[in-house]
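In structure tokens, the next block holds one chain alone, the form predicted alone.
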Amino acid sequence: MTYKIIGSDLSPFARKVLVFANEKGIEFEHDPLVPFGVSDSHKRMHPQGKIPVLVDGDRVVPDSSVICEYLEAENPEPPLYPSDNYERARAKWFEEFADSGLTTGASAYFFQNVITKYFFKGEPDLEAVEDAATNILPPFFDYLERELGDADYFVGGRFTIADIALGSTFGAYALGGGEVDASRWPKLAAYVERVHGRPSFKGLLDGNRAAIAAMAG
């Protein structure tokens, strides 16, 4: 049977699934709903309302990362998560830090240049993208940039679920707008580029820019 993945790739926290998946090689239909008004029966998969949500048979699984932990166990090969305790446990460190950390500077772009203006169409709040730019997001680069060093990627120098989400809350930053300063950051630069190249964010964030380019239209 083929999963369902519930959830509009705009979002970073689909995107993290909808990635995972393509990297697994995971047969899914996608469902593209926006969390934004959403009906009933949502709401009895997931409370909150939010996306996305995973329907695997009659078995239902809300929550990005929750989701991806069980799409790991259901589909081992390959890997996305290290095998080494430490070292899984620093990926899925990292994977938190992109979903409550490091989004609550990158949702600013991308909340205020595209859901308010082109959704809502609205007046973006531009305090609010200048503050993630001066106050949020400086730190949080510096780290990223200390923790990366020379390696290619975050943890045990693969491509694990912490790049996956690290990707997906920069793909939420470049299409609001933003763009990692390489003469300030340049191994950060070189990795959100890098990240961003494979397949399966690529086709992603591409069809992400039409969406939005169509909305400005």
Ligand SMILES: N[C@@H](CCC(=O)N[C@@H](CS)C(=O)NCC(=O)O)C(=O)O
Second form
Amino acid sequence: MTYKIIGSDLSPFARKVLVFANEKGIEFEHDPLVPFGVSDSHKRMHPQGKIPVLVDGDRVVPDSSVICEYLEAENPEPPLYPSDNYERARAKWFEEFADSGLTTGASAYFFQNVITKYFFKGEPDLEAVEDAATNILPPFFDYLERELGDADYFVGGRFTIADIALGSTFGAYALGGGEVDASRWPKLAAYVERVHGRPSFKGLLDGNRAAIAAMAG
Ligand SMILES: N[C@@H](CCC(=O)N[C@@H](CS)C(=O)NCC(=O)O)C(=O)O
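I would like to compare: after the form predicted alone, may I see the structure of the form predicted together with the named molecule?
Now the complete complex, all chains and molecules, led by this one.
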């Protein structure tokens, strides 16, 4: 039985699950559902009408973090969560920070400069983008620069769920025209490039850029 992953890969949360499955080498079918005006049958799987949702036979698993933990438990190799308790807690913290903290600033870029502008053909709220650039993101980037230090990846020197979640959120930032200023945050800028260069991310982000260019016309 092949997994089905539901959710457009323009969503950072769907991207997280797709990258996770790519890193695992898991076979899956992809339904690129856009979460605006979703059907009642989708709401029966996810009462908030959100993406992503994983379908595994007659099992339904909503929410990117829950899906990744489920996929890890079902497909232990290669491990994407540290086995050490503290390192696992750190990895899950960075995932949570990517999903709930960093995303507030990164999504302003993506939502205004891509979704509002090209999908809804509206006027982007440039004040929201400016607020993200000047108030929300710099202290978060300072924190990440410090926590990363000289390591290639955030936890235990290995690529984990922390990097998948952070890379997915930085994907929204990059697609929305955001750049990590390498003169201010050199380690973080190099890290984002390193993570986005992995095949699991690169194919998706290249496809996202092509889709955005097509929307832009
Ligand atoms: N905590 C959820 C967040 C999912 C989420 O917010 N998805 C957005 C797309 S990026 C969505 O479906 N939004 C549609 C809506 O809120 O109605 C997860 O990690 O899966």
